[in-house]
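A lone chain, given as structure tokens: the form predicted alone.
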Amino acid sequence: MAEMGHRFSFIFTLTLLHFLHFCSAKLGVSTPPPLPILPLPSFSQLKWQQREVIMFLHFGPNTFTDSEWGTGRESPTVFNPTALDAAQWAATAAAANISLMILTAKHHDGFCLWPSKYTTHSVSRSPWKNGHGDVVKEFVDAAAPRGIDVGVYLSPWDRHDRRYSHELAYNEYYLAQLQELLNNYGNVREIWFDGAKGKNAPNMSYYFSDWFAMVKELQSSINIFSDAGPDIRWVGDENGFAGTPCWSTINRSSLAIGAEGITQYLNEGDPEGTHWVPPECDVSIRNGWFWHKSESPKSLKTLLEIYYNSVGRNCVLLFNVPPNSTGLIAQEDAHTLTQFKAAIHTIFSSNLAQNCSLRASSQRGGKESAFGPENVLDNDHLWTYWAPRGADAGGDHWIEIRSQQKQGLRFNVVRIQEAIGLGQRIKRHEIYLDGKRIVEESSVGYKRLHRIKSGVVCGEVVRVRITEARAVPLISSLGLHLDPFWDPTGLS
């Protein structure tokens, strides 16, 4: 009797979902969106995923003595740019689609680039425009025009000011300087905390929570980065090459800022994760993170390569491009930046699934909703998305490109993307063609990239299917794309 009772609660259940499904249609009720799933990146955060590429500026005495690491001992005096010029910076950025620019204020040896109140190591002691200038300045203003917005690096390891050894007075310097940039250069979209410190560096706790509370309460926008958030991490390499899986996610109560032993959870996040805390993935467009006479900017294969691998998984790329002793970007790595963006450019400006015809397993509230396949290539890659029927994760997902011309469909780059606003939800994916089974991969997230390591491949057929899943899949754009770049039998 129990087992025809649970297969007429069953039959019933399923007849009251078509019934109400059939009066919704007459009654032209739209399907409301799948619940999210937790937790969600914030509007802040989501802005900052769709930069995609930023810019870091490496800047300060070390680029006049040729140094990575400053002692702290270093004389003022050695900062005296002959030809400063912020506004080439941000020319520069702009030549190369870079929304972000991030300065470092003050680096590990403590000379700051503005006049700052509470150190007399800083410009005001420099050569540089009689001791009355301020880079801060001259970078914020520079931006501006240009539609650029600004983020602020600030070293907590201080190896200059004395204060640094005693925790109390330390912090309350820090905290000081905080305030002076965050008080009086606009707004600013990003601040850096490295969590970089010398072996034989004094013992010092610094007081990140009162650190981040104040940069909250100044403002609220801003995203913080450091080893683990609280609003960005730490991709854990300076090689710009995230980890597969990557998730947004992950469990920030479990980590300690500056703690060892974290750099593959930071690399490859947590599905489990209860904070969203998207990576970024820092490396130098040279060798060196300071401008370095002896150096050249990196291969434009090699950039191509960790744009794949940043980017392309789910992160955002903060590149390096530092300026040199006359404080110039030099015309080698402006150059370079160039032919990146025109190179992303011809790969990724044409999607040739776009004049395909598309088919999927299934279509949340019927084939007249809001929630077709079609929307996977429409240009809003965040809020419209295809999602299957059902409320969880179970079933066959998939969704299919099919060629309409003879020739058929030449590619070697396929793109993913989710609706990560309703949280990041796939686990495991395949990629098909013509029934032959092309990639095999983990997560997703806002975007992922797979390069066919056979090559450029042709068919008529693409098929994405969802294997594991935290919940519904969420797919907002889907393209298949020819990268004349791409050398499979070069760097993988």
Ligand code: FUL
The other form holds:
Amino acid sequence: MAEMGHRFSFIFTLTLLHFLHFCSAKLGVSTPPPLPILPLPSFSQLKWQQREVIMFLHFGPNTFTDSEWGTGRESPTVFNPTALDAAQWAATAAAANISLMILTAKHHDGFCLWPSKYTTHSVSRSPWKNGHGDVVKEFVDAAAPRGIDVGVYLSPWDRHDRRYSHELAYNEYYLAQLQELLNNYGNVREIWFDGAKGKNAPNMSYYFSDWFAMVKELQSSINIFSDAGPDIRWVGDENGFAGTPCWSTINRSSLAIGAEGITQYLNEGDPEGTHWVPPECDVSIRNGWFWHKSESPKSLKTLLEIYYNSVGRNCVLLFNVPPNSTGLIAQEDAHTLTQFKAAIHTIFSSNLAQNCSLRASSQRGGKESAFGPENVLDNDHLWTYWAPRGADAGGDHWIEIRSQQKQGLRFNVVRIQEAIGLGQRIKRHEIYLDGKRIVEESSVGYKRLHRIKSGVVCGEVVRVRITEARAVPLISSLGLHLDPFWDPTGLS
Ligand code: FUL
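Got the form predicted alone; could you also share the form predicted in complex with beta-L-fucopyranose (FUL)?
Okay, now the whole complex, with that chain kicking things off.
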């Protein structure tokens, strides 16, 4: 009897929903978007995510002393670039479509690239421009006309300053420098708080809460990077490889900046995470972070490998391109970067799914709604998406791309993007070609790229099936691409 009652109320609810849907369609009223699933990205985090590849510039005394970690005892006179030209840095970034550059305003050696009022260990004591130079200013001024945004790195670990190890004095000093950098150089879009610290460094607490609050007070659209956010997290390695899965969410309360044993958690994120803190993959174009005469840039093949494992796994790639001791980005680095950009363009500028027909397991709000499968082929990768019916993550949700041409489809890369503005949802998914499974994987996020392990495949119908999700899946973009650079045998 109770079961009959349940069935009746289920049928009644379903009929009512259909009736309401029919009425609203008749009245020309649109079905609203589904509810988000928390946590959500902030406006600045979304903007950052869409940049995909950004640039790091490690520059300072190390550039001149051929080292990676300066001792702090370097004389400011070693800093003497003969042809520093920040416009060339900006031109190099612009040629690679890069819209954000981050400069090491102060690295672990404590030397400041701007004339800080609070120390003499800076450009003010260097022969460069007779001590009247300001690299941070030249960097910011060169970026603006190119439409490039800027960020700064201010190392908490300072091997030069004598206040370091005197907790209060050093925290005040650091805060004062934050105020200089964030008050005097216009908009700053990202700030890097590096958790690195030598094993024998004095034990001292950093007042992160004060620092972060000050940063947000001075710059409203900035993203704060550290091991644990609050806005962007470290990916847990320096090879530029994110994990699988890779969630934009983590539990911030379970993390301490600079702590040991958290790298896997940072690499993969947490589907149950309480905060939206997406990962950034920092990696250098060369072996070291600073320029060294003896090193040369990585190969295009390695850079593409990094791209697939960072941007292709829901991350932003922070690519370090260090200026040399003349103050310029080396020609071979600039060339490698242009080749990299051209390769990405070759692979992704055309979507082989573009003229295909689309079909899905169901559609939220019915056939006439704004949530149809065709949304995955438009240029909006955030706010237009295919949404299945209902609010339930369960059920067999799929979307299908069917070739309209005799020769069918020929590709070796599949691109999937979630509408992350409403939260990250997909936990597991599969891809089928003509009924045969070719991919079985985990999370998606803003962008997931799959290179097909067997190489180029041909067929008629590609189906993306979402097998597990935190909430009803929302797919904003799908792409089929041909990567001529990728050799799955690894022989080329
Ligand atoms: C590390 C530092 O120790 C390296 O020198 C470099 O700055 C890298 C980006 O972060 O933690």
